[in-house]
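Here you get one chain, nothing else, as structure tokens; it is the form predicted on its own.
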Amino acid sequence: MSAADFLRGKFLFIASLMLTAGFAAFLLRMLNEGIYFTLLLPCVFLVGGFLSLLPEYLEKRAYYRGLRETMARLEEKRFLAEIIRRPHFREGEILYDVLKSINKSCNDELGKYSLSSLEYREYIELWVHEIKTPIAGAKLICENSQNRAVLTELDRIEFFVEQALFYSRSSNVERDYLIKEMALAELVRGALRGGARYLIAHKIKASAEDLDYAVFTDGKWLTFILRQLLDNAVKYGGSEVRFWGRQNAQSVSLFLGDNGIGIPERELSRVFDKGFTGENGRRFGRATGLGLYLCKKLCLKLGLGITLSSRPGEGTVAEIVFPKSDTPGAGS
């Protein structure tokens, strides 16, 4: 709070103070008092009035300056009312009480929302585990009857069920992951095995090379990310997919390239946005805008980088970056 701001708030007080001083000077002059006394008394009156404001100004300036600094430092602004001290001037006390009341109301609503969100997430997880049982039974029946087409569709259903599970857990990855050293080749094989029937049904040629590196990650979560990228490669016209690795100065990169229809350059900056389907998504009519968004979200939670590069008509390359500080590469 600047002195000018404070004085503007005291406009009526200052105006009445000056009018009173002027009126006193007028009365003294009318009583034929000397000019010295006529001017001195109102000036003393004005100085005393302004000095009476000084302690209030200093107190308010210190309080509001501390409030601003605390607000600037806080990452979670909603905790402001829990941190600031109660002031000793009346309007500050009113402001403090209002903030505390708002904070309590917000925390109550946040608690209700968190409980509702937790209950919904638990329901989704329970539903996923329950639905897997009939899917597994149906797959067993189809394997016995050698019905490859239905098996492929059941694999797709299972993949989308897994997507729902990973989405429900994506905000709390840290509660459900285990970081350990894994070979890139092992991770790629796991993703290819999981989507094997889908790749075969669409006559996709898959290859892998230069994967002799070790990284630290969670195998389950990363396998899901790779399967999502494979799904996109097949969905958008790819007939070939290729995995390869590369050792960088400060990281290890895993690449997945396809020869599909590619992504327009103007859309590359938005492909990880939630709900974004783009020109190709509308053209094919099968995009939800959640797959790449979920990949990005999971990579961020795992401390990984992910980028896409593409040329329309030539294909797309996805790169997942494992920081070297956490990845003592086997091939380095």
Second form
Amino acid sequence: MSAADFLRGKFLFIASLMLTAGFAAFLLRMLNEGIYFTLLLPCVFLVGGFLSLLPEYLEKRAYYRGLRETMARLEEKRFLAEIIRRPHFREGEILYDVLKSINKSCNDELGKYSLSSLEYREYIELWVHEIKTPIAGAKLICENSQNRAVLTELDRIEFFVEQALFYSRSSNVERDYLIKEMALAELVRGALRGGARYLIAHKIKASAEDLDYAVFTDGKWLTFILRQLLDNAVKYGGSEVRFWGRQNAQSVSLFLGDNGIGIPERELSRVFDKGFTGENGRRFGRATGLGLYLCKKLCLKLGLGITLSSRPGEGTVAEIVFPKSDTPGAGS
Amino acid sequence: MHRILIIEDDKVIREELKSLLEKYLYTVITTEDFSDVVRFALASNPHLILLDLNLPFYDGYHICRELRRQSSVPIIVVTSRDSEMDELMSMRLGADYFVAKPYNTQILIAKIAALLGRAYGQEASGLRHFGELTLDMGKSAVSREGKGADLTKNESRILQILMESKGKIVSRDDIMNALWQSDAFVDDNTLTVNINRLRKKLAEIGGNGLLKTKRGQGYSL
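Mind sharing the form predicted in complex with the partner chain? What's above is the form predicted on its own.
Below is the entire complex, every chain and molecule, led by the chain shown above.
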């Protein structure tokens, strides 16, 4: 708060002070007092009046300056009321109390929503684990009665159930993954084994080569991401999927190439956006705009890079970059 | 044959696992009373235990730990809790292997055979018989009436699947799936080549016409 701002706020007081001083001078003049006395007395008035404003000005200036600085420094602005002190002047006290109660009501609302989203997330986790038991039962029944057609469908159901689980995990703020050193080749083989029936039913030719690298990641999460990418390769017309690895200076890259219909160049930058289905999605009609969005989100949490490159008509290559360090988010 | 104890509270899974394992000639013990599983498990003295984690009374972690205190029987944890954390936890408590539900039965069967082989000696576990044929999985060789032929890994796996289905037709997709589960990601053409070579090798040892093609359905012995 600048001095000018403060004085503007005190306009009435200052105006009446001036008037009083003027009127006093006028009275003294009428009483034929000497010129010095006539001027001196109103001046004493004025000085006294302004001096009385000074402590208030200094206090308010210090308080509001502190408030602004705290606000600017604060990353989460909503915590302001919890940090500042209660001032000693009346308007400040009122402001402080109002801020405090707004803050409390915001926190209550936030608490309600985070609790309900946590409860929902816990429910999803529980539900996924519950439903896996009947799926496992159904699969065993099919295996024992040699019902292949249903088995393939059950594999699909299982995959979508996993997707729900990972979707709920992806928006969670806590980390519920475990980064370990894993053999890249084994992760790829796991994804191929898991999707075997679906890939075989679609006559997909699969290969995996040059994968003798160790990477730091959560195996379950990465397998899910690879299954999601494989699913896309099959969905968009691929008849061949190829995994290969590459050692970079500061990282290891895993590539998954297919020979499907590819993605138009102008859409490549948006394929990871939530709900984006693009031309292919409309043409094939089964896109949800979720798969790649989820892959990206999970990769971000694991500290991995993911990009797609494509030539329409020739195929798509997905690249996942594992930084060398074991701390997620560090490295390239 | 080996005795396997299934500790699983879901009736369907218990029964289906039981009939699956019985097909592979294991003796299967189950229980419906989970109040004192540890004592029951020790008393029934199985060669291997399949243990679910979500159980009434005590959870699988507790049972695993208690069993380990008194026995070194191989334990396979089968569960729908499938995070890396659960896997690590199970291993720390002494489980020998961890399979996530819904499991891949091919992998489960292979793992059971491997663990039993390791714990109680290899003899016989690598040998399979069907009709006149004997398949030695360890050596990857087939023999018939004293004559033998060496097989590649894929050929012996295909023969194993056909022998295990005991004359029933196995579809091409099923054979391919089984090969994929052992990390041989063969395609249609490769499978045809493998089958033809296997047929030739069987013919060499006098098994002409043993491997039959059922058009549009698959293969059988």
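Since we're looking at a predicted model, the values are computed, not measured. Residue numbers count along the first chain shown, from 1. Take the two forms, superpose them, and find the largest set of C-alpha atoms that agree within 1.5 Å; that set is the rigid core.
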| item | value |
| --- | --- |
| Rigid-part reorientation between these two forms, C-alpha based, degrees | 10 |
| Core superposition result - C-alpha of Thr20, shift between these two forms, Å | 10.3 |
| Phe89: CA movement between these two forms [superposed on rigid core, Å] | 6.7 |
